[in-house]
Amino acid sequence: MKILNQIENFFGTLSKRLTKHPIVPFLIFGFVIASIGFLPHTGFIRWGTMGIYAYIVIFTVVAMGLNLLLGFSGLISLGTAGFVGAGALGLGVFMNMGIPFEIAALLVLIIAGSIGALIGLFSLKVEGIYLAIATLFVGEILRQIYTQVEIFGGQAIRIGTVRFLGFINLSMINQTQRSFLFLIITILMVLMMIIMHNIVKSKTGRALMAISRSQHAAQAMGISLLKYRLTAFILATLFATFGGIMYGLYFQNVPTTAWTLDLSLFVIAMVVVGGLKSIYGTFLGVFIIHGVPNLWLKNVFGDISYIFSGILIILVIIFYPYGFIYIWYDLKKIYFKYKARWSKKKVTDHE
């Protein structure tokens, strides 16, 4: 009887360690997300529907670059598609010339994140809308470099399978295939929710958010602004460009035409409208402007659904300017208000 009483105590100690862990949360959310991906051989959604998710997913780990930049670091930039460009459209040009998966991206993520060097030191110069305006002309040259330069084929890139570690291989050639691609980029997902949630717990969290705060309170403090802002272009680069190679592994065909300012500016909406500095945030941002439309709007509105969509995003605006995402505290704020009135009538009923 003791030593059930010591085996209890234990798996109860454990799971009081394991549940306050940080990434815990991440990992339930994770689960959750992935068994999306089981879904469309139930008939409950359909394959296309899936389709949306994974897009969904993937461009939370674009947003969450830019919340990084944008909701931490108080920078902007106008160039995030073309980073999401060249993270697919690169993956594809080196495979096509025989380079392995995991080789080709990581060139990609060396070339991109020395782009975002360049562009952090740029940044020392300019601030503001100068910035942005830099940036923006930073992805339109990479735009019209992916639909004029001959080695981006045109109209689109064409990956086809991918061998992942020499003997997997990634295929959309049957729904077996496309549940476990679906799998694998949302294990990469809360891989990159994890790592953001270090960064942002880290001593270079802080100093994003002393020098998104005050720059000249942050240099005071004896916080190097060069050293700061090279780190937060350079990560919001690369997640940007791994939130492509995630496009590429995904979809497998990647058009050379759909990374345009639009796009930019419709993931600085992600992050505005879920939340800034929020993990959890980005993904509810990422849902609400582009899982929204596709999932329901067209579905009711057709053609006028992005009128509805963007009369949405204009009330999140108004009411919730921090990200939707803190409706949460206002429901917890309900919650305990009536908890309290529930508790005090049973008080004086009792009495």
Given for the second form:
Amino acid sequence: MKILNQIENFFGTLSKRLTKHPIVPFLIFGFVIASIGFLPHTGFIRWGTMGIYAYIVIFTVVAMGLNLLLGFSGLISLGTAGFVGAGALGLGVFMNMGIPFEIAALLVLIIAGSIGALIGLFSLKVEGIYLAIATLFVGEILRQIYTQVEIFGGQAIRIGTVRFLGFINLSMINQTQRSFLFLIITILMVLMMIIMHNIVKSKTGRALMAISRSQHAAQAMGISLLKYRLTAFILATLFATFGGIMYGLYFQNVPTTAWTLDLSLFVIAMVVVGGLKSIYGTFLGVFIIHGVPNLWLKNVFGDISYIFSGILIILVIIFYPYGFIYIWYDLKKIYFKYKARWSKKKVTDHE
Amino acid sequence: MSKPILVLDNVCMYFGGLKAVDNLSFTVNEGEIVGLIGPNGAGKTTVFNCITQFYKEYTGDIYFINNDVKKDLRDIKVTEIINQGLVRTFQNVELIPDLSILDNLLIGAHNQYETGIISHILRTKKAREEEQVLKEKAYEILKFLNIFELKDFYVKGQPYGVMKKIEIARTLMSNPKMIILDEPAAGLNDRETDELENLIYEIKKKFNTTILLIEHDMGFVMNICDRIVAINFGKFLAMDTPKNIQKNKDVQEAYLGSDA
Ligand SMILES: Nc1ncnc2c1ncn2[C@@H]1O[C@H](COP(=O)(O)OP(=O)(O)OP(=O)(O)O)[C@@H](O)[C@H]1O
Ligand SMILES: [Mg+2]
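Structure of the form predicted in complex with its partner chain, given the form predicted on its own:
Everything in the complex follows now, all chains and molecules, and the chain you saw is the first one.
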């Protein structure tokens, strides 16, 4: 009996610990998303739409980086697309030189991270609208480089089959392998979500919020504006570049002309519509801005489906200035209110 | 017995042509509660900003003496002041509205973390333990201030009295030798003011700190302070015990106008 009790206790605390562990919801979320990659085999969704889901997964990572800037640090960047392009095209260039995927990815991250640090340094000198303009030009310069400079080679860079971890060949063209590529980028997204979660719940996340909410308090508490503005820009750049690497890995063919200001603005819209400071909100925003028009509306309305995004942004700004994810919190509040009222009623009925 | 901890020596601070602080000298001793008073616009907040190095353009010298080491504060960056054991609050509560009260306190412990961002990302054992230790310290302070139950709520939406307490709680996270408070009782009702009075005594005893505070509520200042510095138009008027300050002609004049 004693032993049985002990075993029960053990599993009791284990399951309690598991359900309470902060990364568990991310893993469940990842599991659900990853299954999308295998649905086309069952005929539930068309193969043709998988690219849209992959794009959502990839841009969730990119937009999380921007959320660190916009939502947490109160800074803005209009150069996001340039860094996604840096990730994807840089990966292509290095891999075409014969460098293995993992090393190429690392190189790209290091280079892009350094550029992010430079912008961070610059951001100390300029504020608000001037910072926006400065990042706009960084993005434009990067875009020009991709379309004009020879090594990026014209319309697109073909990466082709990726040798993953040195022994698994994965090609986008093979349907089974494509499912596995989708699985890999989903795992990477979940990994970045956990990293983001751990950053924002740490000293760094609090410091980022302090420098944007109250510079005075931040300084008096010993938080250096320099250090944390740099941190914010480096992190945002790394997330964007990482998204670019995921793009190269999954699509294996990277256009040189796609990394425009339009795209940067869409990423901002994703963060604003989905939820400032919210990880799931970021995913929701990407889904609403990219997924909804491309999966459903385009079939019906064609190109004007982007009017939908425009209207959504206006609605959000009016009703949910921190993003749609906050509807969820409101619903929760209503639920608890009614629950409280209901249980009270039960008590009074008894009396 | 009286060991100086903070020394202001001929401090002047100009804003353009305006002399906000004019040749001000005074000394605060270890373990004292000192009040800094003066009419609106007398330059009190400016003095605090000079001490905590938010302004560096002052002339004269400000020294802080901790464990018999005398430091010229001008040589210290604004973000390093807290590491000297000197920490402040603000006249207009400066908190992070969309963080929980607990997280706001942890910001006060920012410089005590030894683990870096990589260990936080990986949630290493050391990082988790360190966070836990600091959280427990925050719990203790929150209990001491009677706001422990609120710890997980956002600062946004809290009553003003609670926000004032959070700001004080945050200063305590940094193991301060000296706390400087800019109008801690402003906006509080009578009951809250009385509570704050006790609280400041208790803080001085429990945390063994020196306190310098600006306050307009004369009753409060007279009750709580060991000594009071009065200034007007940035100029030193007097520094004395509350009783003597009340009797001081210059101070009466500054508050009531010259015909008093
Ligand atoms: N940043 C600044 N630039 C220009 N003038 C300033 C600045 N800060 C304060 N002053 C001026 O310096 C003088 C002293 O201001 P300070 O805020 O130190 O007064 P105070 O004694 O704290 O007043 P209060 O009791 O109203 O808080 C005032 O005349 C004020 O207008
Ligand atoms: Mg003031």
